[in-house]
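Only one chain comes next, encoded as structure tokens, the form predicted alone.
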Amino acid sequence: MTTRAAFVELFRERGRELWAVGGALRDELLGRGGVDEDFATDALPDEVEAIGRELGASLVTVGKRFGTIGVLLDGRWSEITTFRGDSYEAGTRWPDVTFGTSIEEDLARRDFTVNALAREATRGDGNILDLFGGRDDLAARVVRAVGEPERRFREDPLRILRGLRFSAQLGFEIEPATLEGMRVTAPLLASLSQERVTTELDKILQAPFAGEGLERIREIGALGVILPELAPMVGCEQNSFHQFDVWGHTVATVQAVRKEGPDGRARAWAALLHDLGKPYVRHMKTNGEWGFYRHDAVGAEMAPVLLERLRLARKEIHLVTLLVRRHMDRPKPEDRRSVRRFLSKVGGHWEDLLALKRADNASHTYDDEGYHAALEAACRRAVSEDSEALRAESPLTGDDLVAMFDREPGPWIRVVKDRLSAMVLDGELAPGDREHARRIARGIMKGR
């Protein structure tokens, strides 16, 4: 294993400027840990990937060309990036790169002064270079624009969402003229790839203050930018059962919905397009209230279409659509088939379904957590009790009743299933016992 301590020598030796920079140091002075240390030298990209050679170390030089270079140093992932004198052309997708002669210059095309300290890895004196207030604004807990804001966003529009998700990452206010020039340039996130404003809004959606994030989206003008099929939520009025328009009650989805877990993302993304639908189906009903029949099967149908634009797995946008179409279903806690036939319906994936209710009745003007917690402890019960059942399987498969009946496969045979399936659930019908699922199927197809 290659260590840092080597590879630190090794540019020592040779002459070299190595300096920490980024998120690493930001992080330590916050006294947060966990973040991969990140370096910044005046070596040429070719110069530090000889010297990882030499020791032995992993590389990675995907970004080569943007003059970093990544090192398993010590176990943990390092980007080495020669200095940077950037020199950006707005509204292009990527950034052009030219190389530059000092860590001052390096530092002066950073984004945000929280970001742009360094501190001398070859001396290891621990003392922080910081040119532009970077430790005060950390006390400060503010994000704001190295240099001129308005510039910065228009060198790399991808800057924008980087400051939002530091500060919906940290709890950090945005400085007043940082956050003018993110509205003012907003329009560029356009001629962004998709991929790069997807990884930042999932880191948005992921953070501690989620909420805020979203909401300064909104503020700046951004949503109806990178995410208009959302933008009909804001002004969009709700019944008395909410306290916020179909936008604040969504931001508060978000902030409430439970993230932890292998699951975490797709919640997140569930909690910001549970009501996708509403916008479309709003209707004002005899007594006066606002109506929003079937938003949950529009929003199902809307979901996967925007979630395949913004690139996510197929399997997350299964999940997510999953829970959008079924986030309104309510079974009886205390009827045993009710609870059954929700299991059913999810996959295995109530707990994702339950977290994602409750954060729906965060932002109500009624405590549902009552209800919420009976259909818990109703579901474990059902899962500990009648996992055999919850397959609900027909006994009898396609060519089973195909030979029983003598007749050509069809929709016929869907129509028996999924009524031997639902007799199964409902305990009506022994997973096994095949001989009963024959008398019920004849007696199925004799009222055909």
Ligand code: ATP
Second form
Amino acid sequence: MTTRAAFVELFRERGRELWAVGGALRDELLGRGGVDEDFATDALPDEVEAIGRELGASLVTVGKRFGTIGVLLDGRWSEITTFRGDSYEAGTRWPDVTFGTSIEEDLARRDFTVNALAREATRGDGNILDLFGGRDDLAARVVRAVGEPERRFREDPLRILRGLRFSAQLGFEIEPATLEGMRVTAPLLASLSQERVTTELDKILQAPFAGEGLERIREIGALGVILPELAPMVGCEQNSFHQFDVWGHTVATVQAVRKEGPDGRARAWAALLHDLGKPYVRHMKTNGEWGFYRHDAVGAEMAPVLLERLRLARKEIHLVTLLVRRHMDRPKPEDRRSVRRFLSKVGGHWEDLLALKRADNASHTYDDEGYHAALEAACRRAVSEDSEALRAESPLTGDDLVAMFDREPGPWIRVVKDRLSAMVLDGELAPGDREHARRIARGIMKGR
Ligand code: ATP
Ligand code: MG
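Compare with the form predicted alone: the form predicted in complex with ligand ATP:
Now the full complex is given, and it begins with the chain already shown.
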């Protein structure tokens, strides 16, 4: 395994600079290490590659054209990127890469002050180069553009979403002039590729302060650009069961939903879209309250169209749509058949749906936790009964029995298997005990 120390040493011997930069340094200074490292260097990509080969390191060279070589150091992937020079042209999607000559020039190209810190690794003195006040902003917990915000966002509008994403991930405020720059340039988000937008949206939804991130998206006027289907939620007033309009309720639901488990990503998207249909079906009921009849069904029709545009994976779209469609389901926990019907509709995703229902309730004016706890217990019971019944299968199959008794298959097989299953269920026969099962089967056949 190639060590980071050996790699750094070779750069030092060759008189090259190697600066730790980017998210890893930022997160280390925040006391939350553990992410893959990025380095900036004055060595050209060919030389970085040669140094890696000399040490026999595992390398990734797909990004070489853009100045980046991936190197496995201490078992972790690090990206080594040659200094950037002035390269972005306003409005171009793929900036031409030109290499710079100094770390100062490189750092000036970076997006936010907290991402524009650097520490020289070959010198090993631990000094941090901080040209834009990044350390003060880390301490004050502020996202601030490097240089003139509006110009920087025009150069690359993705920075707008990156800024909102860092704020949602780190719980940082956005510095007022930076926020204003985002507001002025938000229409340019339309020029980005859908994949890049979706990647950042996804990270915002997963972030600890996802609700704040969504509010900022609305605040800078980006909602109508990147999620136009959601725009009518803003100002869509609800009835007395709700504290907020549909948008405020949606933001609270995304913030509240527990995103753990393999389907955490789908849960976050379902929270965002669960009331998508509401503004489109709202009507005044005879009692003078707003009604939202069938908003779950309408939302479930709209969600897959939206998510396909966003290029989510098919499986994920399917699950999100299921959760949107079923979020109003209210089976009776004390009624076995009602619980079973519910389970068969949600196909193994009852925990995801329950997480959504709980989050949905978080900004209602009534507390439904008693109901949710009862439903959770009922679902857990039904699922464990099923798995017991599954385990209660006869240790011998029909084929086993046909071979054993050398008889034509017929109704006798069902009789023997049912008896064996019943004994497993009653605990008189161990589920996998084929020997014992054979003896019992012989006894049954003799008595017939
Ligand atoms: P994380 O890896 O946690 O998402 P990061 O800050 O490391 O965060 P990366 O996308 O890995 O983000 O980029 C590494 C660094 O490259 C950033 O910290 C920033 O300095 C710079 N950078 C990345 N994208 C841009 C951009 N669009 N404009 C300017 N600088 C950028
Ligand atoms: Mg990174």
